[in-house]
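Here we start with a single chain on its own, the form predicted alone, put down as structure tokens.
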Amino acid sequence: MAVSAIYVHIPFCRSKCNYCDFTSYVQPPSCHAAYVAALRQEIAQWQQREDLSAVKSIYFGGGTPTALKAEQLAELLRALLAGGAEPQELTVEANPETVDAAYLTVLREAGFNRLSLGAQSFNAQLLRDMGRIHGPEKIGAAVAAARTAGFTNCGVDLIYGLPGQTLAMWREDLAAAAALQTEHLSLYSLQVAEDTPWGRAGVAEAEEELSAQMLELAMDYLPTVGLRQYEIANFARPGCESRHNSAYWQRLDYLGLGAAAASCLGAHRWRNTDDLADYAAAVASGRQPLAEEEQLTAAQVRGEAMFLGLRLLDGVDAAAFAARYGSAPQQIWGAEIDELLAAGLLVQEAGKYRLTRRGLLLGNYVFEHFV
């Protein structure tokens, strides 16, 4: 297969925030050249090694891609667009705090023509809880920036269970970012990691029953408001759905360039080192600056398959599952699947297999059955 999609992965933050994983990556502005400068020679080696001409969506993530100046995110971009792709998405993550119209202006004119803004939360307080160095008025001032510079095509992220966080603090996230009439948002369960600041701390997630709640509150109240939900966390209006998230959920190939970031052609996954240094000293020798991969089974495919395909709410469909892995779920997972069926998690209708609302709510619980 073909690479789908493209990740650039810019570890560089301009806070240390407590939910965050991407502390140890906080460098000076000095150490931003170098870095890419090191994926510019990272592309080149890809373009050599593998036909990228029909990759769909290119997608700048990270810690925060916008801690660098436009003019090199605009140089990076080019670099992956003179190997022929003609991409349909190609998306920039941003920090609110750190774009204006005119930073915004040069990424629209470099090509990028979709927009993610890390809002996490309008609520002062939790913001500051993070260590988020924006506050609820920027979420709306990068917004209003973005339709200056041109995007048509905006999404927001935000985050629910966080400490403190009550359900009807939820609910007040949820109506302002309605307000804001982007074409995008995506929700994010908090996920305390052990080596963030909150890791240490012993702060611990929300019980399951309120993270249940919030999500069934945006499942009930975003679609009212013309986000219609498509995956699990994933709500946009129509035809304005990620095509590079779902490229992951179709598990399409994707390559990722960067320091720490996670490629997977095929059955090969295998993820960078997430040491600046060595990813640069790696890259300039000629080598892939690799910190782990494996070649994983045809049972490992199969199962990646179908429980990322049963996140969209599309579905998946059991003909062309077998079509493309030599056999219909049914013949793999019958007891699981039958099981799934009768406990009201799983319905099969016009020959695919989604996700009830309660499935959806539980969705963890069914994917181990593919596991």
Contents of the next structure:
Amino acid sequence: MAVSAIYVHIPFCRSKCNYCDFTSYVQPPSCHAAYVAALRQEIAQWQQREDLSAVKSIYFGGGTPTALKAEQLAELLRALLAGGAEPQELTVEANPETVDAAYLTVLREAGFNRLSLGAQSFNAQLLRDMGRIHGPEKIGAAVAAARTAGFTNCGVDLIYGLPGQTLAMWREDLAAAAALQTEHLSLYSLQVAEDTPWGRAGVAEAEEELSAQMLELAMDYLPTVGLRQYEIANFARPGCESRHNSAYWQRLDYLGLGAAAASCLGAHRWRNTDDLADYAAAVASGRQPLAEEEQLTAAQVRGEAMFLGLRLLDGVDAAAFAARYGSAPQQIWGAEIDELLAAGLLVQEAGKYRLTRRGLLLGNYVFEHFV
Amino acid sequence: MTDQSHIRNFCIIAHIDHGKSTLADRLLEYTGTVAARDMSQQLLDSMDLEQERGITIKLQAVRLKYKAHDGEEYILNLIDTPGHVDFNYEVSRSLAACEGALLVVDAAQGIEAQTLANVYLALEHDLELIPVINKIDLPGADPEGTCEQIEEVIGLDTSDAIMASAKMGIGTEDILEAIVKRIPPPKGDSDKPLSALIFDSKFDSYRGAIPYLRVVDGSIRKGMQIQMMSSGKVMDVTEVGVFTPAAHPVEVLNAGEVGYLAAAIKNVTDTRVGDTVTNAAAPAPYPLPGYHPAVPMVYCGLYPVENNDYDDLKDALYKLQLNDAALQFEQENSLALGFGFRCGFLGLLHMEIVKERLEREYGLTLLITAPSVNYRATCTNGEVLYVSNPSLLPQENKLALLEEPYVKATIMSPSDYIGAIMELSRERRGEFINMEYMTPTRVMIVYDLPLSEIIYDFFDQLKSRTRGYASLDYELDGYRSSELVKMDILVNDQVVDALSVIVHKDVAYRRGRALVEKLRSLIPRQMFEIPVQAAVGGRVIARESVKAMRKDVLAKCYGGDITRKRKLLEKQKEGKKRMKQVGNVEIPQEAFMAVLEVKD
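I've shown you the form predicted alone. Could you give me the structure of the form predicted in complex with the partner chain?
The complete assembly is shown below, putting the previous chain first.
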């Protein structure tokens, strides 16, 4: 199978947020050039190793990609497209305070056609608590700037289950996000990782019941404003579902470039080192900057395909699964599927398995049956 | 043959971490018993072996040869002692095999309660105590203060205490000289009939159970027919020897000497610690004093989490028992847990050690039920039953009398803590018997206490309420009738027999409330709501519920890092495998021990 998606990791931020456990460093812009150069080398090496002409989506994530200069992002994208690929979706993540119309125009002209804004909340107090360096007003301004620059496909990310956040506050955040009329909305339940300021301070995650109500509220409200849930955490206007993220759920081949980026080609998964110096040194000497890699067994591949596929509300097509992996789900997990059907977590309709409303909230419980 | 005037038998009394093994290593090195360069190598080897073969190999007794300043060569036998109240009896037998002891105290830490308990045992056996102030090289060391403390707390003269640092090798020679000069030689009579004390034993796959002995009177040699005085069993000696520290056969062990014998003994239960070995042809008139068979104090159910592992658990228990005469077990059956074993232990530490060894050395995943004592139930038809499994207690209307084991507990402590000790003992239903001042600042307090109150956290509480200074010893002291009731626990409306406990009537309500609350926090949410109830005599006295699972879903897959997500799911699934499926509810192992963590 040919590589269908490319992820590029930009591990820089202007400041670190209290909940964040991703690979990202706060460094002066003068340090960014070396990383961009290393990334260009890695891009060139992969263009030698693999045929990238069938790539359908490119996604620049972080960190904060827009911590770089617009021209640096444009340069990287041009390098990627030099391989002859004609992707339909080219996304860049941005933090609201980092972009204006001029900056975004450079990106749009370089070929980016989708903007994903890390809003997280529209509540000034919650934003401060998270350690965000933008206020709520910057989010609307960033969307407006994106429209001016010609982005017709914009998305916003929100976090729920924040410390001190009530159901009423969450309702306000959802309404504020809907009012921006973006094409896409991602909702992430706060997870407090140990090695973060919040983790070290012992900040608790939201109580299970409240967190459940928050997700249910979103599932009930967002369709009324035209945003359909197509994945456990993702909502979009019809036709604006993220192709790039869908590639993960459909277990297509993807390549991750840059520090800490993860890749999957068939049964082979690997992740790059998150150390910038190691990354640059490895790339400079022509080696893959590996941190870890694994070769999955056929059973692991099937298990992943099932639990990733079930995240999509469209579900897993039994016949397509059988065609791709050799056996139908019912043959592999007969007892497990029967149990989940009986428990009302899974339904089987028109040859497809999909999660019920309760199954969506208890995804992990369902997925465990397939790993 | 070494005459007794050139033999010294001693042990080392020390708190954990106060440097006992380092000091033993120095003595072995200094006397050339083990070359310095082989030292770590050798200890490492024996630890590997211990793990590989699943048996404990310790330096239980080792013979050192030492040429003293007086120009004479002496045999010094160093005898090891365990260090926990569960094993007090074993300690007392080791001490009975010695004439003297090194009292090792950390110059920075001072005396600890554990040390004191053994000091008092040593004094009971009239042992000569040599104070050794260790770790004097440490920055925080306070040798004078430590000496003062020893004088004050124990009443031991420290004017000739030895200043040492086992780590740096300081004081080693002084210690060896003091052993020779101050510890009296044995005073046995080699011409009398044989009496030898068994102070430990181990199991060797080739030679069977090997008792470790101190010959008190007479002598023992290969080919002799011996008799165990407690059981009357007769056996032929195939080998006698000493530890150098490797087993080294000798012709004969005479009065005063320490060594081992082999006699193709199949089971360690035939080599009871404390038993007396005598000559079957010319037996000693009396056994040596102080023997009693190991009596289990605490019982619990031991079950495999996977029912298929039952046979493996059975094999493992039999193998472990070969090396641990105090471990008892018999098969039992639980409605909730399936087939398992009711096991008897010397105490909670012993119980934990056995469980740990079964899991680590035999690769089993086990579930342990709450510990219980052995109750005595007299039924209305006159039948008397001993019940160590609460779920087997006859129904209330069939019970004429219910009694629980009591112990006589002796607590020694600085007098400052009298109030705290009395308060604790009263809380645990203790009956005050006696208090005596040993010195103006030290007291001995005796209480009769229900054993069930002692086995939980009494020792820990005692230590924490007396800042570690009190020591505890206890012995079984018969049965007394008590107002006890059986409390059942219902999970999802089903009685889980393995969770039943026997409690005093007065605390049943409070303990029931606390227990169901604890269980609610320990049983993870499942697909449906699970009521958890405590009931006495069919009447529910406390109720909680574990709410149904509401939300459990991975956030997102940033940058496609699926590996991490899959591993998380695998780990979550693995965690469930460690839980026991009871009916349609998954109960984690900790739930069965919850009663231990419940405070009144």
